[in-house]
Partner chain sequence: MKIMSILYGSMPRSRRLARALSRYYSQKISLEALDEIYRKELKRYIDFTLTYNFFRISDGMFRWDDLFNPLAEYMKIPVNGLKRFYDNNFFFRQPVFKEKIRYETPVISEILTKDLKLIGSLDRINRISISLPGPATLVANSLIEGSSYTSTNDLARDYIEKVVLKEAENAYKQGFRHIDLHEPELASENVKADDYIDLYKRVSEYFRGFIWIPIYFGYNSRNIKILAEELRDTNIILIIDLATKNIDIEKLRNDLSKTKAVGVGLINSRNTKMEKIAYIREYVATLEKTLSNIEDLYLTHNTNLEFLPEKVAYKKIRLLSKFT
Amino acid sequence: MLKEMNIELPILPTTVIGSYPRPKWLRHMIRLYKAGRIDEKTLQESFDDAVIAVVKEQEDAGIDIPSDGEMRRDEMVEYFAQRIKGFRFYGPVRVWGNNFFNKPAVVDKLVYEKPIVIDEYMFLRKVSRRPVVKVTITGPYTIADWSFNEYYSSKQELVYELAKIINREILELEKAGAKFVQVDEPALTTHPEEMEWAVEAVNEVTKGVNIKLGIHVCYSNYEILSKYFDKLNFSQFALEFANRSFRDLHILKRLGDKEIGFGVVDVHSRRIETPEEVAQAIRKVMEIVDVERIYINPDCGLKLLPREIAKAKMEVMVRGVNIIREELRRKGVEKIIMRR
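If we look at the form predicted on its own, what structure does this chain have alone?
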């Protein structure tokens, strides 16, 4: 049974998955830094200014639980591998077409040397006007699956070691005051034969944690994932549905008392949905999941969209939510208590 936290939120809380388009001027400053034309202090000031800008953009759009847009992160696995002792980078590898990924390799025992995203969280908390903000962390299975293993005896051993490190980071975030951490595991269902031990390993990140933990799995086999809803020790599953035209809603009947972070806008399409489309999608999920257990978000991170389209998608998402909120208000339903 999920436990209530002493935090009140509007019914159908709106949030983002994590990433958001970097402002063009920030990309320019990063290029200047790599060319040796600005110093580290100037670059960090640029990152701070970008976070301030995108948080304001989210909040002005009506997002209840913002993130920092992952402004400081080039890539979700590389960012964490750079900050855990035991990884090495040999160079980029081709992932598809002309897209390359700086794939890390585990070459030594992994060591958690110091907090990884605490400073990110503290700055986000300082600049946000919302009572709750979201911190995102790449999960241990995805980091392992997207890395070369040149040290541990098996992938399973590597995932467990990474899970212990991520667990320490989440506990540090809890000490710092974080209320909501999302673990991103897009690779989790990639190898169905590994699911049994993978779920046990991913659960290691939740040990001793007393704040809200969500898990985000996108563009995956939800039939496989849904078999483990009750075994994964997370209070919320943030899943994409707009991209698959809401075909797999039936799997949510297996959620039990857990929450759904319901993806209602497609981040792989530049078409901007209408508020009524969003509202209609929410009506569909409300037939399966109690409204008190539904959060609303985009399918995935908005990073790859043009910024003006990302902003417009957030705005129509909130407007669609407000259509349903008004219907619920007439029934006397306006607030929820956040649970962990």
Contents of the next structure:
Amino acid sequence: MLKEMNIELPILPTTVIGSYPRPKWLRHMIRLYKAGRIDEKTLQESFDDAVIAVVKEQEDAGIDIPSDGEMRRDEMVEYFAQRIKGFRFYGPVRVWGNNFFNKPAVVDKLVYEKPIVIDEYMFLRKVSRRPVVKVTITGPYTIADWSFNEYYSSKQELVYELAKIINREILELEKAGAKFVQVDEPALTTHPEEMEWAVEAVNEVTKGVNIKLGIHVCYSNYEILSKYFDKLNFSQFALEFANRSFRDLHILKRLGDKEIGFGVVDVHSRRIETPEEVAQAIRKVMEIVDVERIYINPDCGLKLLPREIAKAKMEVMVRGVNIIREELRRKGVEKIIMRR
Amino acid sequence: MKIMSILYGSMPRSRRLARALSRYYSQKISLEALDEIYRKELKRYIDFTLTYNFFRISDGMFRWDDLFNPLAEYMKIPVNGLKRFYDNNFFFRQPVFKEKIRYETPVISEILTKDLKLIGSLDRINRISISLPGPATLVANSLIEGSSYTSTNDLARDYIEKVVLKEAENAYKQGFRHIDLHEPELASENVKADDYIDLYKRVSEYFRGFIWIPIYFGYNSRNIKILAEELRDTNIILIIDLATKNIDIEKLRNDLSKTKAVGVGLINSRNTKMEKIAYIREYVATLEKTLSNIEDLYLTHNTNLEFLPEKVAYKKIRLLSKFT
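With the form predicted on its own done, generate the form predicted in complex with its partner chain in the same format.
All chains and molecules follow, beginning with the one already shown.
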């Protein structure tokens, strides 16, 4: 049974997966920094200002659980690899279309030198007006799968080493007061033959943790993932469904008493969904999952969209949710208690 | 046994090309300006690789976003959301066959011929391949909707007839002597190569040069064996992935016992760790001893080099060139 956390949220809490488009001026400041024309302090101030701006944008759109938009992160694996000793970068590789990431290579024993995202969390907590904020951390399996391994004798050994590091980071976040951490594991189902040990390794990050832990898995084989819903020690699965036109919803029958973070807007399409489309999708998922166990989010991080489209998608998402909330309000259902 | 080195598939896009594409998508440069960059990229790649005397290379597939795009657009087929390309952190737009393929002109070979002409490399056309998805891989990674096709076999056949044969015919006429039909699907356990043998033979009838079938992201012994046997008297050569998994040399001998030529992917395109020359030499020596029936052995990488950062990809090409 999931334990209640003494925090009240509106029914169908709305959240984001994590990333959000960087403001144009921030991109400019980063370019200036790279060219040596502004100093580190000015860059950090720009990041802080950008977080203030995008948190406000999320809250204005009606998001109940905002993130800091991952303003300080160029990329989800790269950011952690830059802060864990033992990685090296050879250059970018393409991920899809004309989108690249700086794929790291593990060239030495990995060492957790100091906290990675605590400062991010502390700043987000300070600027958000919401009772709960979300902190995202890339999971050990995905960091390993999206890196070249030149050092460890096996991928399994590498994942376990990373899991220890991520676990330390989550424990630090808990100590700092974080209430909701989402571990991003988009690669988790990529190698079905590795799932058994991968699930065990990913569970290592949850050891001794007493806050809400979600896991985000996207663009993946959910048939495979759903077989491990009960084995993964996370209370919430944030999954992408709009991109797949809400096919595969049947896998949610295997959720047990866990929650779904239901992806209702497609982050790889610039078409802005209508509130009615969002509401319709929620009605569909409510046929399978109890409404108390549904959170609403975009499919994935919004960062690759133009900022105005990302904002419009969040607004539409919240308007769609509000249609259903109104229907539920008439039935006397308005709040949930957050569970860990 | 004659030993040669070859390159195939997609290469990493340079920063220059990536930047040009971004600028094109945000309407800051024209299509003509983008084409110019594509051609510079192609020229750089061809000049570099052919200096090393590779038996054959590909065009680097710089114009391709993934194995199915822009081909889907040329076939007048819409694409779906993003889908993971096998077990990689690489995603493609999935073709959705709501209607039958309409492929009026052999666009792929036409564009490449034009590019080669404009960069003054037409004289090398016979060492450069045309790249296309193989039928097994196309159908496995597409969706069939409505009454467009009654089965995956129906789609595979239509794809071969309307696209591959048209491209093969035109390619040969233009001077190409190599066609690659990428078939990563045949490395998976989900598919039987038997279903596609007639289709490969059909392409073979149309194209008198070399037809290469790169099978990567693993090794399916059953499929390799049956293809090696059934296609032994054709101009079709399999390229197999020997870097993803350790393949027992006896198994390899058994699977390839009927074929006279094979491409072996020894260089790992999915890891930055550089292979040792001594290791390659030793492996090749073992292959020479074990695969006594093989007359032509082509050394290569195990999958597209674009899974590597550009500078590592070029380093691995230089490594492979030591065996040309």
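For clarity, every value in this text was computed on a predicted model and none was experimentally measured. Positions refer to the first chain, counted from 1. Rigid core (definition): largest C-alpha set, two forms, superposition within 1.5 Å.
**Student:** Establish whether a shift of 2 Å or more occurs at the C-alpha of Gly91 between the two forms, with the two forms superposed on the rigid core.
**Tutor:** Yes, shifts by 2 Å or more.
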